[in-house]
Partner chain sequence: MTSATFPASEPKPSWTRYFSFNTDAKVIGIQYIVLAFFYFLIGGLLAMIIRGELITPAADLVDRTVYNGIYTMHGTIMLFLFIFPVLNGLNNLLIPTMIGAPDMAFPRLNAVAFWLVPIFGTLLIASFFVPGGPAYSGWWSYPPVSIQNPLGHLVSGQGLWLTAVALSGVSSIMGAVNFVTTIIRMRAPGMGWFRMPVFCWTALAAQTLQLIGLPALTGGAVMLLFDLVAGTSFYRPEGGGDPVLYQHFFWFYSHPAVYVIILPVFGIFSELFPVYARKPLFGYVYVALASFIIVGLGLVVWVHHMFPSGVAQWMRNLFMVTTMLISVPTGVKVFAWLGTLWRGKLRLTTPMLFCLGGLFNFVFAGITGIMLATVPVDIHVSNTYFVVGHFHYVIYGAAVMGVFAAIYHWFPKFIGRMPYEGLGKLHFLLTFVGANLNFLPMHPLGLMGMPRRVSSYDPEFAFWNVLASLGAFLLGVSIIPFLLNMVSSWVLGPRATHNPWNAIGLEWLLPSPPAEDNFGEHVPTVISRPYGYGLGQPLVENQEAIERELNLQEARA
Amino acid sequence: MTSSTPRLRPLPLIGLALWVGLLVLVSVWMSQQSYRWLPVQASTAAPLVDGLFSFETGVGTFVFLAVISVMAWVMLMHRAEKYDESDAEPIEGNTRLEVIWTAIPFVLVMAIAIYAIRVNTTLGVLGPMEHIHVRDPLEQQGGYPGDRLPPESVEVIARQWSWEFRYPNSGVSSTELHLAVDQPVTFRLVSEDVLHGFYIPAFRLKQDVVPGRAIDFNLTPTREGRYRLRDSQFSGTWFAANQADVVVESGPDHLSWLKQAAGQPLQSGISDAVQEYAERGKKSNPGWATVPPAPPPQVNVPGSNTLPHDA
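Take the sequence just shown and give its structure alone, in the form predicted together with its partner chain.
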């Protein structure tokens, strides 16, 4: 550190440019890698969310590595010599630099915000935006504008601790959610007790289910397969076990499933909590107090929640 103005000499400038170029390459690579950290894309929303996340990963990687590079540099190059008790050259500030490092983050986050608002708007047009209204059976008869009314609607009833899915058009109920690929579906989310979260990671969509409200929620699955629906808002003792499977199948398969299901007699649906609660009762020291689970819903098709799933 002999020269007082090392920044203006060509060699350090070239070194800096090479280093920044390397960081850009690493950031681009990370933004491509970021898709692999996420579950498979199984809804129209998923690619939009993943694209935004990938962009943020790229920008974030660059900012992180740039800051860490400076830290590493000063730790390697600007250490005090042993027994050097003196102070460094006193630089108290630099207004131009301060303006620059206010402006650059501002522009950067606003760019991310604009991108995010656009994704958000597209998602709203695609349908996942919820419509909240007071829970009242009469409101259903009012209907929606015809062009926005998706062909299928499913009532989702969240309980402590089970999920029940009703298909009012077909008179079917199940504890496994079946959807037709590429067909928009409207959910009507209601809770019988506490807050729950309707979360299907493969769809990248999540919506709290609020007791006392009915929430309309639309999405379009795009990939056949078996996925997990997880309760995402803490709901008490068996919160972790409050999961259901989501089966996305082809249109014809879905129709035949509905038809077959309609013919089945009502039986107890899946509720892991009910099972565990019964076993727990046999123990001498079962643990702390809990609300008892609601009885398993009576459905046409219990389905399964132990088969291997894609995400």
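Show the form predicted alone, please, because up to now only the form predicted together with its partner chain has appeared in this conversation.
This part shows the chain on its own.
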């Protein structure tokens, strides 16, 4: 008596194993390449976020190539003969195959979910909508090393359409954010009008600035340089111009900057929206109606938003 169950031949299994191994190698290579697509890492949160993105890129590459491989195999090896217009052979369900293609996506999705939960738990961004405190990863390690100062405090005020940064410990205000490298900082985010988004791509963290609420947001810059703060939420006509430079400098340079800034008189800060609104008002046809921008904040240091930046 012959069995109706098809026998698995070793040669096709070896070929399949080699092909899957090749897909894994390509996926790992692609996951490593994904780091090059992102801005420079300039905070303690950046490696965590980039690692999750790299993992998701590798998994996505493997799934994509696997699906394309099956499609190519079916089209090349099981295509109909030329001029064959007959109906295809009816095929009943394959329980083993259905279990396999259900189990593999389940494992991949769960792996991504577990990795994402671990990263978000470390960053402290999980929780209900009223959750307002984003932790620095160093807090998960029992505090800050002895060679680091306690968190610096900076109040961030968002308006349509400008940013203002106040340093309570020194009485300084500016429209260019200055931070000390490797020193934890606590931002207190407030909005004077509508919803804004505090987003510095090089730091890999974003926090909505909600009107009527003060939101604490902690991070530690790890790389000196000049970066860009962007408004990640649509807040009106000039929200795309609602940007500011972020200068990360050494501890001594930061203290020197604070000391010099404290001695400067208040002056109008940077607000591209105010300038563009004024120029538009001079035209005979100013165009669509819009909300007038808030007056530029009065600050000690306007800074610059035209210098080249890293990200």
